[in-house]
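Listed next as structure tokens is one chain, alone, in the form predicted alone.
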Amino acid sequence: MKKTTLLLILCLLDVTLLAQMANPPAPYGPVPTPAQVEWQKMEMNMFCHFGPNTFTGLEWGEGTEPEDIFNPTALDCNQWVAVAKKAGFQGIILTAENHDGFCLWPNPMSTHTVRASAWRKGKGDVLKELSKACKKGGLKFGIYISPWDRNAPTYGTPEYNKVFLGTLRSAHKHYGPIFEQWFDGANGEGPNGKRQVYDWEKYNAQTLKLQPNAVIFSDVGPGCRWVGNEEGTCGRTCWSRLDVEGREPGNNAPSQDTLNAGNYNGVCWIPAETDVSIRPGWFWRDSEHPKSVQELLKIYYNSVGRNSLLLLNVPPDTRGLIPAEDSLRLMEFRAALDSIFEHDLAKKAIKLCVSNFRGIGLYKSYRECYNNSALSSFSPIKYDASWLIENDYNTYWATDDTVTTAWVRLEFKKPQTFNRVMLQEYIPLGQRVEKFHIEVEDENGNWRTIASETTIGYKRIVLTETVTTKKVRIVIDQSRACIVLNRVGLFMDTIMN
């Protein structure tokens, strides 16, 4: 063996031996757990609001809508499970019962469902066809059911929280696996002319143990957070912790600004989901039309794009079909976003920097940049700048524990042009950063920032203006503990300027 040959060898195997004497970070604050985890992957899924009121026009039906005018003429949940695919939708959420009592489904504890109704006479079961539709195509199932209902005679009573555990359970035993639980706070008065005391200890307890993967949506979680609004947009700043000691959906749920950025301190992991509707109402009505794709693509930057998850509704109409102008528009919206994504300008770097990485101070020579080489005579460290351009999730950059204020810096061979910056954290350690700023270099080696931030959590898009560069730096200012970022991209939005 030649010389040369075995010190390569040996210089490989310390790398090694060095690598796995750098112990991995400890987790900070509150952490998700794996189906939280899971569930932020997804980025983005598909509502759909589909009922009575598809058919009288209504946002909120009043509960006393004769059942035979729910008669969708072509239903195909094949269809919307088509459609939500070749637009990326992960999962489909669908509104088995709204405020007006209707159920999707025969529950038995309701004489207000599909088995009163003409539709398939009385033999119709939408949500045994959405959830056999989304296991055939690949996509997860969930569901809404609405706590307040105006239809049942029971509510405004402590009779009614049995009656809704039974319909929760008549749910969540015949179509699961269900990977989301949707409730929300709404409470109005029931026939005796008193409001619910809504059980959501027992309501949630039994979800679980019936679903025990499912994220549990409420303005309080337990799984993830209503994010304040309807309108798209998620905080500039939004932390994945919320505090909700004493608070419960409806009138005591916290303020729509704290749900909207969740709480610096907050001890419990509930992340936000951004719900908004591709049309200006929930329920499809023929007078509307949908989003273009300029304000889907500012809304995907102001969910996805900000530590949020997107749930983008897209109503059926009264066949029971997704409409043509609407699937239309998402895979238009779809296209943008791969023709904006496809191309992650930082895996052309060849050179990827940091001011620290984990254990470094292990190694003889201090080792600032990772050559983005097929002829490097590097390898890659467990922690070290060349995991920010891998698509592993679980392999990270991660500082010292001491360090807490650090830079990465890209340098390329040819000037490249961009607009948008993604940063991702490792949040199964939890969500550390609170402010950085990127910078570019000029062309007389100045450097000059383009952006400021807070946080980034599972991912953070930077809009920044168009800039033409060979070298851009990131920079932490302030992280709560030690940085763990699993992802740097560089991306160029020609659609949305």
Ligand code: FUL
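Please supply the corresponding structure for the form predicted in complex with this ligand (the preceding block corresponds to the form predicted alone).
All you get below is the one chain by itself.
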């Protein structure tokens, strides 16, 4: 055998070997816990605001409403679950207790509960019904409890912390597993109102002791953070990192802008959750109606599409059912999402090329492109571009440790028309990308930039003009460590333009 042939064979063998031997990228900065990763993957959950306000039309109940006010005529949590599942939600969070202090379960720490109401002769328990229905339907169950309690006689005294811990214990002991505990930061007592020094440390510690997989929501986490507004808009730049040293939910929380964008150098992994209502109010009111599909799509792009989780409130009515018009709207919303995201044009690429992939070092020129065709003799190599069009979240394209600027090019046999570009980072290893742009090639072979953005995170959906092209290039201009991307998708939205 000629020396050159032997060398060539060795080279070919080596290149695969080198890539296979390459170590995975080291984590960068703060990283999510496994529970936070699972939480983020849920993408869309349903919020249910339900309680005395459903019957009085108030947004903030006073805490003095007679218990008998709460009297749903046909409560059926299986219906909530059926609607949620068909709409594509992965979990439901219920307002077990809003600011009026009324508890939807027979909380032994309070007299202001379903036990004292006429509903089902005081034997009803919404938490029990919904947690059971979720289990049966395969949805996750979460609980909202407001620390600001306008009914509790002890509110404003140190004694209240004990009462609140008892309330949490009662909910967490009997209705788990709970995937998220939602702590509201609101307090409308006004300048002369009662002041409560909350023992957040104890609330969080006890919650995690009883529900170790619960992601705790508040203005400052520790599991996930408020996005800073109730309009359904996460920042175009959105870091899942936040600085919380010396901060607390409520008045001492970071500014709403900070919550919206996160902190570039934030020490903790606390991703944003976007809570917004399908209707103008949080609670059901006869006079109000659900948002349009266009509005819901916009919310979806501004939340899920910007590295946030969407918690969409769909309030049950006085019967204890999700009204037909809301459920119908959700089905239309689902159909719209399916029509857009079912057809990923990126999967049609015949070639996926990258400027670098991890582990091939000197052999860089050996294989820049992955041929995505059944006849191809190429099989995927660890960290090469082929993983970008795979659905498995645990496989990804990664660059060498020193490479923080790189591109990926998708080539098609026939021109493709799209206006949505989806990118995902592999967040178990941290959030890295801070600047990227998207280019398309025109008929004359010239590249044109169609979008320039900043962060990606778990999921980023970039809205572009509608383009038709045979070549697309995603250029990562700046990454804080080597690039770890696990998905590129191209979609056409004909509904929201």
